[in-house]
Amino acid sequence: MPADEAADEAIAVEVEGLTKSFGGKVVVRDLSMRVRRGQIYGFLGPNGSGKTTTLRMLCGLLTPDSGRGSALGYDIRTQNEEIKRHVGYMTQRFSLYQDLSIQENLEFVARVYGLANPVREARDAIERLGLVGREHQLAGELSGGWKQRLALGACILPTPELLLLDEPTAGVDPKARREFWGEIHKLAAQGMTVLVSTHYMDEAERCHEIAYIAYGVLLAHGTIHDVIQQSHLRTYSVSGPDLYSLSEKLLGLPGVDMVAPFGNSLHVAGRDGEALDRAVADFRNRPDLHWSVSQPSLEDVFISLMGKSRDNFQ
């Protein structure tokens, strides 16, 4: 490993001013972030926000237009080979060979990484994955949950130090998701750094730290507590009749940044607490509505961040 400063030993990923555009459209804009070793770092944001592009830049699959960065101390522009050897990347779409069996796929990966005994490595991985008895089944015939498990197994086979997971649990049932996250935490406990992109709020809450990215711009990052605190969001929960027409009335008012239905109640939030209070003052006096101050959820924060970034974008 290159001789870094001692402080950087604890840093797995560090990027600064990363920018990437496709056909004149900026997909990632001036992105800077740091991930400490052994962390599970959640990467959140709406579709098309640049999550996949960022992950691909980190593992050498895309070259950034500008900016610099390193993964595990290797320069992401110039040290592609080292990065490919030490970084595991799990693609969003299943990308192992559908017409190879589980065993054959794992053996292929083991050989490409030059592991000493590919057959045994594959067999050990099958045991770890709980796929004993199905090793000769074609990968294409597996269900979504098993495919994702196999893909993760293939990724960690060469024992990477950094794992990049691109929406690993999309289309996977809750039980399989839970098991998957158990596995991720086990890996992190063993010292692996994991960068995982997701849409799911409950998954964000399983991460040590998160970053929220929208329209290619990193809007917030830190622990969940930090992100919620930093948002300075005042949130009310309203319940009562005909909440839908209430939400329509509230949405256009100055100071109201977010109105979102949550089951039988409505979450109303604003970054400027005083402005929000002025806007909702009239409605608070209505006897049929019950207002209460609530702790903003991560989702409230994200929805309001998205609204804000859209404003900035225009």
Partner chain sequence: MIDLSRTLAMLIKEFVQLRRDRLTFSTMIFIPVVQLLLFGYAINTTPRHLPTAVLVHEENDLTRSVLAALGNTSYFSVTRIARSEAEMDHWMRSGEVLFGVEIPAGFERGVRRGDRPALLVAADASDPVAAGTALAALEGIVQTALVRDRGLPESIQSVPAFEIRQHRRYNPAAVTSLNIVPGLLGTILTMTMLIFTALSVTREIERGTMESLLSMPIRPLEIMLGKIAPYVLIGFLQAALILVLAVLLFRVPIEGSVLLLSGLSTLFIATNLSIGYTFSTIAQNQLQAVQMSFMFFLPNILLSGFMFPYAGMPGWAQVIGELLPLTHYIRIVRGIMLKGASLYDLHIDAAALAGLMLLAMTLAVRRFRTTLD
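Please supply the corresponding structure for the form predicted alone (the preceding block corresponds to the form predicted together with the partner chain).
Nothing else is written out below except the one chain.
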């Protein structure tokens, strides 16, 4: 196989200049991104940033106003039916039948997909997802974590090559979230490509690569290390008395791009290190405050990015 064809085969999603508007408001603006096969790609950003709209364009549910893209080699504009046959899409809201049991829901989905043996496929999914013993429980009686596990099972019944997850663990407890992500990594290890939107920093850190989108614009992307390095943030951690009053004094000073409480300390950061040092110089001389240089966290980076983003619906 020629090198260029091999490179194309290794790419699951590629879009360039993707733009989508609703009611005159640009929701996704000139978005370009590339996702390799077998990768878990995290999609992060505040509410209303265009994450859901982007996922829907990738799976053929929405047509972009401009730009081009492909998912699994299929054109997202002209081959949306082919894309739908190879993509699993899990929405934010639980979309299975509340008054059917786990087994009945999975058998129904298997029949919708035209699988050869719906009963066996449902049984296999129940075993794979650790739902044995719950198969006759009504979906409406499940906790949030079990509902999400059932929804994931339904999405992967037809063994899609690409899985799109839209904030799949919102409102789910930490233990259930960890177990859910264990399943995601297992699927990726088996060759499935996963795009997942999330608000949780610990989930972002479980992804192979991430992209941060704010109000329709892609602001950062790459590995966690890359995104932190690209931020060029200089960060201090400061502890001492009355940190709330200190944060109020620091906010808005030239060179201070972010002030955020972290437990018993504040993180103070700026993209211009020299300007930041000038801004905090007097405060660093106070004997009641302890200042130390710290490595910026992913959350520091995202708070900083949000601070320089403009809400396109204001």
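In this text, rigid core is short for the largest set of C-alphas that superpose within 1.5 Å between two forms. Model, not experiment: these values are computed from the prediction. Numbering follows the first chain given and starts at 1.
Relative to the superposed core, S101 undergoes a C-alpha shift of no less than 2 Å between these two forms.
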